[in-house]
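One chain comes next, on its own, written as structure tokens: the form predicted on its own.
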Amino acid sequence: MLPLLLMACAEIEPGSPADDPNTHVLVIGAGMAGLTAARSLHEAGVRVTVIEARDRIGGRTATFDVGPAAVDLGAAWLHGVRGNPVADFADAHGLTYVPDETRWSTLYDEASGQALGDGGWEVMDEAYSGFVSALEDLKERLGPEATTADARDAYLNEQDLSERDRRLAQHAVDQWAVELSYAGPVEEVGLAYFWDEPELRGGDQLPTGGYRTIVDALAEGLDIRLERVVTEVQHDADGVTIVAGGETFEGTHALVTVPVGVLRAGSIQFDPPLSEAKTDALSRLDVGNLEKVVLVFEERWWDGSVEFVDRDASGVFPEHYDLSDLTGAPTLVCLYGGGFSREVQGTWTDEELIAGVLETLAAATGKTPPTPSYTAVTRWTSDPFALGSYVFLPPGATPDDIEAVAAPEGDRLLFAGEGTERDYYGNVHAAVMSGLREAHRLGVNKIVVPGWERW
């Protein structure tokens, strides 16, 4: 009896689409946002059909089992939880997450083939600090036009440090505060609205069981068509017809949540085309380019997790994450993005990769890897369905255009996701914000879905 009692308790906006018996809303993507925003207005009682391309849901979530360990090679951490609603729902849901109190033993530097001590995690730290603490001078000095490495550049340039000190500092400004939190390219990351984002409260947290937890509990009681991809979408006055692995589907609305990857690439064609507004935004948009390689071990023959700073600065396997208390296995993910990432997503196999992150292990920790028993190697800039890790500003881009790509287009289409919700893309509980926002739009004034009743 709860969801009746529920939708007893939804309050509806009179005369809105979530008001009239016949709402029927196709959401595509069965994402973050696809799911909550689908969740939300089915509560609320509207009829709702999510339609996704891959035969799972999730979408830039997805945690899978690799061997014994359960990984999220998507999205992995809650940045922030106070104020956070995957944070909420995952409270009121009796789902929990962890600290990550990750503990980060080597410091390794290519150039100079030493495992460095305190002393040089001091250079990183006080590198990051500086030059985030910079960054709203920097900005006024170097103009709308500038980058994040124009602004490291000029950063660095007023410190006094040695040739290696240097190195150190422009990789923990590179890797820690641009291509591993933004994902693009350091020369490509504009610096006008850079770092500019809210910080939620309450640290980096880690889902028990990985996202899947919060991700199935998302979507108990919908109705979601896996394996069905979406290539046309009709839209006038009357309604919705959305074209889907051969199926036609009628409805009265539809809510796109594709990734903006997906939309910059046209693999869907809208009839009337998108306007010219939310095209040119797409333009100025980018997505980038996080990837990782998980190993898995019979022993743990390592100790901690590993920093790698190569001698070329061009972020080459940078961080080794050891997550093996986390995921009940022997584990270790490096996360790379950036530059490097998008040279070698199109140039290595997975071998290769996998080999590559070996070779960078056993320069750092001095010791022969063993062969790993279980391997995943992620594609997130080639997967068709996401084109891309998350949205980030280049020089000439805005938060406006986000908002221009949240922007409904007639009065029956709709979008969400994470590149919509301008003060906090990239981040998964923005694309939560966005399904909360377009359940809004359609109607539904106040959310019944437990832990969203303040959003």
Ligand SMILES: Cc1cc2nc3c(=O)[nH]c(=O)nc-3n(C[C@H](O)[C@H](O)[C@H](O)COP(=O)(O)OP(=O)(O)OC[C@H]3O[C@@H](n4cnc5c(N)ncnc54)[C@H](O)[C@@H]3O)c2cc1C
Contents of the next structure:
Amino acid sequence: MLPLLLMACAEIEPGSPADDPNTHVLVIGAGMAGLTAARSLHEAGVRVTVIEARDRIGGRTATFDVGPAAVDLGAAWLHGVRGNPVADFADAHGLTYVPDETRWSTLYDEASGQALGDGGWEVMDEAYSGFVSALEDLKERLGPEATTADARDAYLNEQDLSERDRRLAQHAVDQWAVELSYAGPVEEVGLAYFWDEPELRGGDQLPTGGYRTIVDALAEGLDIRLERVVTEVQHDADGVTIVAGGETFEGTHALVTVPVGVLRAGSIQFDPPLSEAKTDALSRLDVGNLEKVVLVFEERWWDGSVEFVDRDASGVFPEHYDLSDLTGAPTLVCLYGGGFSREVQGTWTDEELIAGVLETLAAATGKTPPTPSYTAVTRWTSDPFALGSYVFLPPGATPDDIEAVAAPEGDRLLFAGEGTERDYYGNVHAAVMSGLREAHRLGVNKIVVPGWERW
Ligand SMILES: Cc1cc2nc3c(=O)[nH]c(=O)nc-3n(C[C@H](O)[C@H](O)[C@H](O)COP(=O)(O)OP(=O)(O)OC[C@H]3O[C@@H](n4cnc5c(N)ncnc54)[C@H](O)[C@@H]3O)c2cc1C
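Could you give the coordinates for the form predicted in complex with the ligand, as opposed to the form predicted on its own above?
Then the entire complex follows, led off by the chain already shown.
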């Protein structure tokens, strides 16, 4: 008797593109959205080719060796692991992640020139959670055109705070709630839909070995063409033609996963042009500018992570994560975004950014930092294949705009990517959810990639 083979089998919608043996999907972009869709289709028996501009896969997840330290220069955290397809994939592939147990040892207030103790942290924690709890009321009072800066002012004006505490409270709201999470300037992030996304449970976790462990596992077995910059996409009832670096690719469908910043810049020519509904939506959305400066030292000369509140609470190099335990080498990663990031991106050199971070650390720790052995400076904002960190909604934009970016154009042109995921935009799990969504749209009813059977 033949042994009974229990193999997961993709369920395909009869008559769908996935059901047609001639289907060939060209996926533009080998970030998490593109790889997710490609892998889901590939495992379902659909022919897929991934076309990627860079010489590497992963897009805005980018684990690089900064000397001996493997550091995530793009996404670093899984924001919640329950109901998160990234965690489900990692679990099913034996990839691990660890809770973020960052120890914040130093809170430095530049205006008073003092390192503050528990009292300072308490003021900030209270301001942050008080602001978040007041959001529903603030939205109602301030109306649809308000920004998060309007809401912050309205909220802080009602608190009875000393000058110092107001500065700390503003830093907590501006940095923790807005610029380091939504990445856009506090004066430009809209209030109406701010903080609306459902929270995934399980806390922030950091993948062991960095995001590349997940990216590499996801890309296994796929046909990926690197260093092909797509400049033209033509589509009609017969199929799609893509021009990338002088090479032409023909397929039956194209799935565009390039970032919203790239779509907004118009560096890909679509024929026929993108619909007005999509271009209007793209013009209402905006993209933030979270960036990192990584410093790797010979020795761990500091003690724990550092929060820096600059003189005007304007977000100058606000957070320095001590990631030494994760990377296995003495590593500090400075995160900055929002208005300060916009201000310095075009004008400060890498050397100036590194010097700025070192100065901040010197003030905060009261020690002269040694010269770092290895450094890395990100430039997602000007990177032509990212043009920003991730999407945010300015006043006037709504989640419907995100859906409009996600909508297919005709029968053969589809869209995915973090900026197309209505509920979770801005995250890796949004990118993955969008890739799964488009695999379903092409007719894969049940996905058989381990970990995603229930997605
Ligand atoms: C600094 C930073 C920190 C972040 N931190 C976190 C975090 O901790 N947790 C989290 O969940 N999310 C975080 N994010 C967001 C997260 O990285 C993104 O949401 C996610 O990686 C986006 O995936 P994607 O597939 O939609 O886009 P991408 O990863 O950008 O993939 C799109 C791909 O398209 C390619 N491409 C672009 N133009 C072309 C072209 N013309 N031709 C061919 N290919 C092209 C790009 O090179 C890229 O590979 C962070 C982002 C940044 C920048």
